[in-house]
Structure formats: C-alpha cells, structure tokens
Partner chain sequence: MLTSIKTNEFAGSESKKLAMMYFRVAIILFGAQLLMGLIAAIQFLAPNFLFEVFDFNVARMVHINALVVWMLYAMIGSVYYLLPDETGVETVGIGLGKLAFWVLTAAVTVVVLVFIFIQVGPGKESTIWLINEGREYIEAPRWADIGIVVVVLIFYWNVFATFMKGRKTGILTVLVADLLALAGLYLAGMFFTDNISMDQYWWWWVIHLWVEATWEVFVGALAAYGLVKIINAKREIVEMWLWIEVLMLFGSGILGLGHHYFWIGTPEYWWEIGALFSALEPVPLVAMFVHVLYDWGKEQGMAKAEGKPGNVVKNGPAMAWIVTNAFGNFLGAGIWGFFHTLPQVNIYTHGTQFTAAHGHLAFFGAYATILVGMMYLGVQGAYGVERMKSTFKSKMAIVLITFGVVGMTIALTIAGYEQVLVERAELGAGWDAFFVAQNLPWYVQAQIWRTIMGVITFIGFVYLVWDLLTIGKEAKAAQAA
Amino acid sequence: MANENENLSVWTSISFWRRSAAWVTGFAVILLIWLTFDTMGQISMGTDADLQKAVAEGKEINRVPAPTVINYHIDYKMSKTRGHEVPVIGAKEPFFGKEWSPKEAAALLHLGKLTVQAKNCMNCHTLLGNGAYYAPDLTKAWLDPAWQKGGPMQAMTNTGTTEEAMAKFLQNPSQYPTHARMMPNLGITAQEAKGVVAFLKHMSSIDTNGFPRNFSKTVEQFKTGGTNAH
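How about this chain only, in the form predicted alone?
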C-alpha cells in the first residue's frame, strides 16, 4: 500500500486541475464579454456630429460612418502605419445634386439595403465578405475608377457623375454590356437605384482593414491601362 504521506506531483492532483479549469473558464468569459462590447463599439454606426468633427479635424472616422457620409468625397489610400488601404473622407460634394440631411440620408440608405436584399444581389456579388463570387465584389465598387470622371461607365451611360452612372446602369444593365457575365434587368426603379448607390457609397467609406485585398493595385492597373477586375 502506498504511503499516505507520500508527496504526489501537482500534475496528478485533481484539485489542481479543477482550480485551473475554473480560472481558465472565468478568464475566457471575461475576455469574451470584453470582446463583445469592443466589437459592438467597432460596428456601431457613428453620428453626423462625429463625422463632421472628424472631417474638420482631419482625424480617422468611426469604422462605420454616419449615413451622411454620402455627402462627402471618399477616397481610398494606403496607410503606412497600418500597412493597408483605408478610406479617406474629404470635402463635401453633392450626391445626386444635393446635400442630404441625416434623416434623408438614413432613409435612402435603408431603401438601398432593402433593395439589395429584395433583389438578392448577394446571389452573384460579394458585400463586405458575404455572398457569391460569380460577379464582382461590391464592397468598394463606388471607388472603382471605371465609374469615376473620365471612366468608361460615365461615357457609356452618358452621365456626368459617379452616382448618375451607377443609377442609370442599375435600372437597365442590359443596355450597357460590361462583362461576359451580364447583369440581368431586375426591375430596379429610379428611387431604388438611388438607394442602392447610396448604400454602395456608404460601404466604400467603411474601414474594412484593407478588404478586399489588392483593390488599390487594381486601381493602379486601370490607370496605367491594365485590367480592372472590379
């Protein structure tokens, strides 16, 4: 029979493992709670006041800006400190010829989101990492130089702004052949098209930690005459 006073290894102690499991579980619960609140703060939409202050002071905006970001110029530039591209919000610019109030902008974005859902856009496209890969990723579609001034889509649709070109295309895409995989006509109305374009512009302003990757390289290829995959 083993000596009752014999010193046993801590690694064979049931009480040690019970205490360890309790501490690890407690720490994991606390960490999970902290990460949940941190994530909620990161994905919560900012306010118009936050946006105006950030633009005026030249500071980084909330990860998800207020709907009124559609009233501003949006660019996408490499951040040396972060090692990937980040959205840059510039001066105000008209969107469909006007400046939208916070209430109007929120309503337009809501219409755009509902239209994207109702038309099942994610059956073909990818939005913020979700969806299919049959058609181009739309996360930063607003920034695609093909839709910008001097780009082929404005010339093809006979329009003068990015938003007008996008809206006109969405209402009757079969009139504007852009790819071997043609987008079907989905019966999108003029107002719904405005909403979808607002939704796309708002998405382009969201800090997605450089997603989709290599988008800036695609832009440079386009500017130098290369192939644009978006």
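Positions refer to the first chain, counted from 1. Under this definition, the rigid core comprises the largest set of C-alpha atoms superposing within 1.5 Å between the forms. Remember, predicted model here, so these are calculated numbers, not experimental data. What changes on going to the form predicted together with the partner chain:
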Contents of the next structure:
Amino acid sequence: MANENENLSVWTSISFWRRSAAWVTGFAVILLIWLTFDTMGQISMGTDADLQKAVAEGKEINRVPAPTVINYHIDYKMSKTRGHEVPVIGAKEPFFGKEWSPKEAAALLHLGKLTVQAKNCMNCHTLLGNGAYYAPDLTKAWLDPAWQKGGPMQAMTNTGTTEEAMAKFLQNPSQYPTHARMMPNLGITAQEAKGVVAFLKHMSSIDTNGFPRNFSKTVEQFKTGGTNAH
Amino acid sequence: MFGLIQPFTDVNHSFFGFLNQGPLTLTIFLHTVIVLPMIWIYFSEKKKLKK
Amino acid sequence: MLTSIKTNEFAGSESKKLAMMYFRVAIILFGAQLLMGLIAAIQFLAPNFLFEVFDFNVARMVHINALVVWMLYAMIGSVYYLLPDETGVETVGIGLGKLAFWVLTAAVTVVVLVFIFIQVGPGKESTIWLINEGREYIEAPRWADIGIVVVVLIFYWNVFATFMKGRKTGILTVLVADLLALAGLYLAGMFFTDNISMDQYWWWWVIHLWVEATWEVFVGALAAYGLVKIINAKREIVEMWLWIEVLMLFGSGILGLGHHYFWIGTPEYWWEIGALFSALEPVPLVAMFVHVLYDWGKEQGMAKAEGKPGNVVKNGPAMAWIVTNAFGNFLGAGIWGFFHTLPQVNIYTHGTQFTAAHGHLAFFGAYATILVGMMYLGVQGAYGVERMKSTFKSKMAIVLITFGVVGMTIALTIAGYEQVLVERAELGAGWDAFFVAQNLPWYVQAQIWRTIMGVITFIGFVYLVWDLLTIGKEAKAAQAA
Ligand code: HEM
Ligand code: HEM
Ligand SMILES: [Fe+2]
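Now show the form predicted together with the partner chain, given that the preceding structure was the form predicted alone.
Now the full complex is given, and it begins with the chain already shown.
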C-alpha cells in the first residue's frame, strides 16, 4: 500500500477515517430513511375496500389488512410461489355473532391493542416473535388447533366458537389451565376480552413472510399445501 | 441462470423488491454505493497528504 | 464507593462527584435487576411461585427495565466523569445537572414502585400514561418518558456546552455526536399505534439502534478514554481506531436493523439487507478486541524496553473489566448474535431461549463489563490514589459474575436448541408444540442450570459491591504506607 513514506500513509490518517466514517454513516442513515418510507407504505393497514377486493380476486393486497378482516375466515397456508406459508383470507364469518362495520372493527381493535399493552402480555408471550419466552407465541394463536371446533378449549369453556372460547379464557385464564404453567388472571373485562380476541384475529392475518414456519404441522397436510392451522 | 434470477413474488412491488430478485443483487448494489466513494476519499486524502 | 460521598479528592471537580452519584444508583439498580431475574428464573421451574401475586411478566419487566436504567445511569455517570479530563475545564451547569439527577431518580423510584405494586391497568389510554406502556424494555409510562426526555436534554446541554468551552478531543467529538443520536432515538418509542407491525417496526429503532449502533459507539469512546487513562495509550492511535470503529459500527449496525424485520409484516427485501449488514456487525467487535489487547501489549512492551519495572496498568480491576468487555462484546454480540442473524436460521430461532442466551451475554459482555470498569475508575479518582490493584474481592467479583453469566448463556443456548428443534422444526410452533418442548427433561435441566448460574452471578455481585465499598480506602492506606 502507500507506505513507502510513513508520512504519506492514508491508512494511518485520522482524517481519512473520519471522512469515511461520516460518509458511510450518512449513507446508511439516508438509505434507512428511504427504506422506512417504502416499508411504511407496505405495512400501513389497508382499507375495507382493499380487503373486499383482495377477497374477491383471491389475492393479497395488504400485508396488514383492515380491522374488518375480523369478519372473514382466516387461514395460513403454504404458498408455492412465495415458498412459505401465507395468510389466506376466505369467506365471511360472524365474529361474536355479527358483522362489524369498519368503524366498529377499528374501535374494537383499538381497545384490544390498548389492553394488550396495559396488561403487559409481551412480558410473558411473544407477538410476531418479539417479547418474552415464558408462554406460547401469539402471532397465529387465533389459528391454533386447540381453539377450533373439536379442540379442547371450546369444550373446556363450554362455548361454540373460537372467539367466545378465547374471550372466556382471557377473562379467567387460571380457571381453564391446560399446563402446570398457567396464565394468571389479569383482570380483563368482557369488553376488553372481545377487543383482545379481535387483536389476535387481526394479527393472524398479517403476512409475516412465513413465520412461524410449518405452524402446527402435520406432515401429510403440509405436503398437500395446507397446514393444521385450522 | 443457475436459478439465480428469481421471479418477483413478494406482495407489493417496489424499487428494493425489484433489486432483490437475484440473491446478492441488492447487496452488490448497496456495497458498490458504499465502497466506491471510499476509494475516492482515499485518493483525495492521498493528494492532500502529498502536498 | 458509598463512603466516597465523604472523600473529596476530586480537587474540586463537581462533575466527578456527580458521576459518583450516578454510579451509586446504577449499582443499586443492578442488584435489583439480578433479584428480579432470579424470581423470573424460579418461576420457569416452579410456576406457582408468587403466582397471581408477583407474576412472571412483572418480575421480567422490572428485570429488563432495571437493566436499561442502570446502564443509562452508569453511562451518564461515565460521561460526567470523563468530561473534565477530556475538555480540561469543569463541566458547566453542574447545579442543573444535580437537579436533573434528583428528578430522574425520583421518577425512576415512582415508576418502579408502580410496576411492582400496581403492575397492570385497564385497557385505556390512562394506563399507557400512568402505569405502564407494555412495550418491552421501554415500559416506562408516558409521563416518565417525557420526564426522561427533559432530564436528558439537560444532560446533553451540559455536555455540549462543556464541549464547546473546552478542548475538543476526537473522543469527545464522537461522544457528543453519538449521544445526540442516542437521545433522539428514544423518541421513536413514544407513540401508540393499533398496528402491531408498525409498533414493532419503530420499537426496534429504539432497541436495535441503541444496542447495536449508538451504545456500541459509546463503548468504543469509553474504551478509548479508559486506555488513555489506565495504560497511557497514545491518543492519536486510540482516536484513529475510534474513527475506524465508528465507520464499521455504524456502517453495519444501522442497516443491520433489518435482521429484526424478517417476520413482523415487513417486505421480503429485508431478508437480504438484514442478513448482510448484520452479518458484518461482528467485524468491528473483533477490531475492538484486537485494539485493546494490542495497545496493552504495546504499552507494556515499551515500558519494559525503557527499563521501567512492573505493570503499566494503573487500575487493575478497571483494566480487567475492560479486557472482559473487549472479549465479551465480541463473544456475546458478535458470535452469539451471528448465530441467529441469518433469516434461514432466524425463522426457527426467532423468539426462543436462544434469543435470551444472546441477550444475556451481549448485554453483559458489551455493556455491564465496561460500565463496572468505569465505576472502578471512579473509585480510584474519588480516593485520589495513583495505582489501584485488584483485591481478592475484585477477583472473586469478576470471576464469579463472568462465570455465572457465561454459564447462564450456555444453559439457555442448550434450552434454545431443544426448543428450536422440537417446538419449531419438528412440531411447528403451536401452543401444544411450545409446551412439549418446555417440558422436555433436557430443557428443564437447562433451566435448572440457568438458575444455579444466576445464583453464582448474584454471589459475584455481592463481592463486587463489597469491593467497590472498600477497595478505595485500602488502596489509599497502601499508598500512604
Ligand atoms: C452489544 C450488542 C448487542 C446487544 C446488547 C444485543 C441484545 C439483544 C437482545 C436483548 C435481543 C432480544 C430482543 C428482544 O427482547 O426481543 C437481541 C435480539 C437479536 N440480536 Fe442482538 N444484541 C447485540 C448485538 C447483536 C449483533 C452484533 C447481532 C448480529 C450479528 C445480533 C443479532 C440479533 C438478532 C438476530 C436478534 C433477534 C433474535 C430473535 O429473532 O428473536 N445482536 N439482541
Ligand atoms: C441473576 C442472574 C439472572 C437471572 C436469573 C436472569 C433471568 C432472566 C429471565 C428469567 C429472563 C426472561 C427470559 C424469558 O423471557 O424467557 C431474563 C431476561 C433478560 N435478562 Fe436476565 N437474568 C439474570 C441476569 C442478567 C444480566 C446480568 C443481564 C445483562 C447484563 C440480563 C439481561 C437480560 C435481558 C436483556 C433479558 C431479555 C432477553 C430477551 O428478551 O431476549 N440478565 N433474565
Ligand atoms: Fe439487532
């Protein structure tokens, strides 16, 4: 390198490193801001119109759908083109016995997210894989086989739908334990519980690029492009 | 070519998604943008030192 | 260290006295952190322990908040400590700085008491404002966030004004710029959104851009100062290294943020950006390690060549902690971070005990170590001793704490492997899969070992406090003799 003359070496020149540090840092920051704008556009919640269009055309439009996604059946299936599982939004189904208007759905989701923060779920569970590792990941909890018809939770809570079973469990979790490590009673009200269930259902519809992988897999089902998620 | 250029499969199209269609395209792009100016900084420092 | 309230050998440096005030609170919070960690660890093994009285989420919340807060305290303390040395003038606005210290300490006390006794609130905005925000590491309620911002502004003003008034060294230039970014990033964590993907996107700006960018650069600057101070390393060399470190740390760490954007709803292009830039993050950590050892060897060699007898190290325990830092940073952040940073691996390890293993070794290796080193420098200054050698207690402290944390990390890594293979790969991460893995005998054994190693860590901590309280006086007596 340029070392014939000690004084001429750029490699030991503070000013060279300072300028390079400034350039690389500045570039990284600007690129991160650019990427952030791009990502913000892609992860903002969609509208109800987007959602209807997506269902009608059978293709995904928003990575994070509108709150009204709680009015639809949600599944999580292997996608051949994407190479991993993706959420699939299906036909309409009632949520707590009714269809929720965009306004009502948004308000319910708001209550749910507030409750999730206020009750500090993330210091026991993970959401989207982030949080604590004491209790199961909740990213796709809505789709867990335990909550579905024929699963243990509806029978245990004496309810007929996933949402009612979840709401009942959340209001009194230590009354419906399935493991020695129980979830404590956090004083969640009936209304808050509905909100939390809406939040969980909405979260299960977010496109997480295939995380968790092979969710509740059964090998045969997985091969045929489905999972045991429902 | 060796399956290195992949079709675009992500949900939304975007500039970075486009660059991401072959493994390493995005990476090579970003590193070129970072390293080339450093070479320039190197020679400009060298000129300064020579003076 | 507490007795150094009375010792006053700082020759009138109020800044250094203020630094000691910060160090004292930091070490108390460190102790609280460990106790909370032990409670949480026991709950893994005995889930009925304090059930519905002091649940896991409460213990864990206080554990990681005490961690972040004690480190911020020790960081502020370190800056107040080195400021007069670097600038050559006394820190301006010390009165205001002391006021800010008491305001911050009062606020932290209230927040912790609310966490412990009120714990959670109803699903309303008022809970976010008054009780807890429910977002890992930055759970402090909004009122406290605003208080923290005000206090940090005061602190930053003091640093900046002193910097402008005094000598502008390279170390300080880096610090002043870095602190601005560090403080500014906190703002990214201060809003509420219904969109969980958006929430996590910005949450990582605070967490990742703190620990893998701004805090790392801060540590680089501290290590530079420490080397100049402890072994008389040459400033030009140290500062050149510092700029190289800034280049590599920011060059990899800022876009390395992408390794948290693989699975939270963000586009697939983050796989490649996150993988590549974060894979480069260990490089500066290797460089920092090499640099510390190289400088130490060089100074010692030069002293020998000049025929000076003995050790160039003027503060034994501080140097030991800084060397542990150099290695721990590389191991905990660099190696354990790299283990799970590629999306091909992370899709299975994301949110498992593997993450916890890395979190422990990284926070300890990269930050706890050097901040303890700074406390030892503080004690040396408080007693005005020329040379401070490690005592038996210093050695017990560093050996037991390091052994304990490394032991916890190994145990959690094993637990993590189990969880990854069984819960994630074999069974596919559902509720049932989770508990199948949690109840495997090997997983349970690993949790037992983690708890035992936690107790060892705590014993080491007791030695540490004991040593900090006594080492100054002993060194002074030895010097007088
Ligand atoms: C001193 C520096 C570092 C500290 C203190 C640190 C600390 C942490 C902590 C506490 C977490 C868990 C966050 C949570 O609670 O969800 C985490 C996650 C992570 N860290 Fe680090 N880290 C450091 C450096 C690094 C480096 C250099 C790499 C990569 C080379 C890395 C890779 C990761 C990855 C991939 C995750 C996500 C884990 C997951 O998906 O669950 N970290 N880090
Ligand atoms: C007495 C020793 C300690 C014990 C028993 C302990 C125990 C724990 C437990 C049980 C958790 C919750 C993990 C989970 O969610 O599954 C945790 C989290 C954590 N602890 Fe500790 N801990 C100890 C010391 C430390 C030290 C010394 C540090 C760092 C300097 C530290 C940093 C952390 C961090 C960063 C997390 C969050 C990890 C993550 O989310 O990935 N802990 N600790
Ligand atoms: Fe990170």
